[in-house]
Each structure stands twice: as C-alpha cells, then as structure tokens.
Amino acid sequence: MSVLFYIGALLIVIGALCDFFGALGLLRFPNFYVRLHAATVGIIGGAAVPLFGVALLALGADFLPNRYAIAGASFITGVIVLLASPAGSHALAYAAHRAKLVEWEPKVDHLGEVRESD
C-alpha cells in the first residue's frame, strides 16, 4: 500500500463526516439559510474531497486498469462540483432573500441596500 492509499481513504473518511454533519445540519438548524449552509458543507465536503481521495486511490493502485482515467475524470469532476455548488446555493440564497420568502430578523442586512434600489 503506497501513501496516496492512505491519504485517498481519509479524504473518503472526511467525505462521508461531512455528508454526516451535513445531514445533521438539515435536520437541525432553524432556517432556510443556515441549512443552505448545511446543504452546501454535505455537497463540497461529501462531494468534492471524496472525488479528490477516489483520484488519490487510483494513483495508488497499481493493479487497476485505466487508472490514469479514473484519477482524471475524478479529480475534473471534484473541480466541476467545487464550483458549481457554491456558485449554485448562493443564487439559492440571493433569490430567496429578493423574493422575501423567508421570515427572519436580520442583524444585518447588507442586501438591503440593493432591495431598495431595485
């Protein structure tokens, strides 16, 4: 067993934590964009760092076929999700707050401003 083995199988580890405490985080937090916040922590953490411990692992192997393959199309997917998730809950959390569909007390509001120009 070589040591991206070890550090492909941790990443999976910390994937499979943050899918946890992003499940948690649903589950338990009290509004629409804290659990946004939640949401996006399971995708990246359970989504991305995982893809990035796959490519580790393929690189490890020695046995596996095609292994450069797995480590590409992984490691570009994991890119892929890294950006698009947060690109994808902040246009969540932006429309969200335009359309007020969410009760709340802000402690500040800095999208206020731009409410009231619209």
Given for the second form:
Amino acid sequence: MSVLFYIGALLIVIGALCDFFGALGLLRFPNFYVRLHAATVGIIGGAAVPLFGVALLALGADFLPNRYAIAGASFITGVIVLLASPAGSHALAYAAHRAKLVEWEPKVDHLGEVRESD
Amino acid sequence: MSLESQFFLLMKFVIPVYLLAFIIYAVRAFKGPTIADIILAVDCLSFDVAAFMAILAVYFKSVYLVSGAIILALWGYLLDIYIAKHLVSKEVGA
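Could the form predicted together with the partner chain be given as well, to go with the form predicted alone?
Starting with the chain above, the whole complex follows.
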C-alpha cells in the first residue's frame, strides 16, 4: 500500500509549489482580471490537488489511526473545492465587471473599435 | 526508514512553503486596491487553509481537523456568492 503513500506525497509537493507560485502571481500581477488567473493556479493547483493527495496518502499510511475517515473527508473537501471555486470566481468577475470596479487599460480592444465604427 | 518518519521529513519542507504563501496572500488581502481583490485574496486564503488543515490532520493524527476543512471550503464559496450579489444588485437578498 506504500505506492499510494508516495503518490499522495508527490501530489502534496506539487500542491505546495502551485500554491506558492499562485500567491506570487496574486501579489505581482497588474489588475483584477489578470489576478483571477493566478488565483485559479492557487486554488485548483494549491488546494484541490493536495486535498486529493492527502486522501491517497492517508489511505496508504499504516501508522495513522482513523485513516479511512481522514481520507474520505479530504476527498469530499477536494470535490467541494473543485466545484465551488470556479463558480465563485466567475460570479466575482461578473460582479466586478457589472459594478465597473476595476480600472483597466486594454492594449487591444476589438469590440470597442467595432462599436465606434458602427 | 519508516513511512511515518518519511512523512515528517516531507512536512519539514512543505509547511514553510504553505506559510510563506499564506503571508503573501495576506499582504494582497490587506493591500488590495478594490473590494474584489480583497475578496479574491480571502477566498484563496480560506481554500488553502482548508487544504492545510487536511495536511495537519495527518500531521497531528486527529480526525476532527478535517471536519473544519469542509466547513471552511463551503464558507469561502458563500462569501464569494454574497459579495457578488451585493455588488451587482446593491442588496444581499435571500
């Protein structure tokens, strides 16, 4: 069963790296719509992947008491994060666009050009 | 080398990376120019604390930490939806 343990450990390491790079992108990117991309890296890669990793690792770890409960609950949490985070980010982006919160200067705006020429 | 000592050796490298990421998210949450940035940073922070609590449940060998993680993930989604509803229609509603 230690194969499951090593797969889970690999997923946890990948999740930690994705989390760190997503946090750096969220700090350094210029405006809100670009920061959504870094937030997706930080949530899906940094939260959902290590949750599935913890599920596999707890299944393979024989030193752990109540390991089936930990594995099942972290798998359920991973599925919840995988479903809820894109819906929440999409709702937030839609609300920021509708409320005109974000100042942004697009380099190319084909839709605006077409509307001006009409 | 047993699996338990391998796990604790792994955690020596993983936990500082997570803590550094939490600090950077918190900097964006305090700095954020618009309210959407603050909500996005708090959202990332809550989902990542949920994942970190699942890791800590294996670290401390306790089942009860994972039940908090489920509640935290659902709370992050609820925060997104309520703030978006408030920004669009200027009311929270039902």
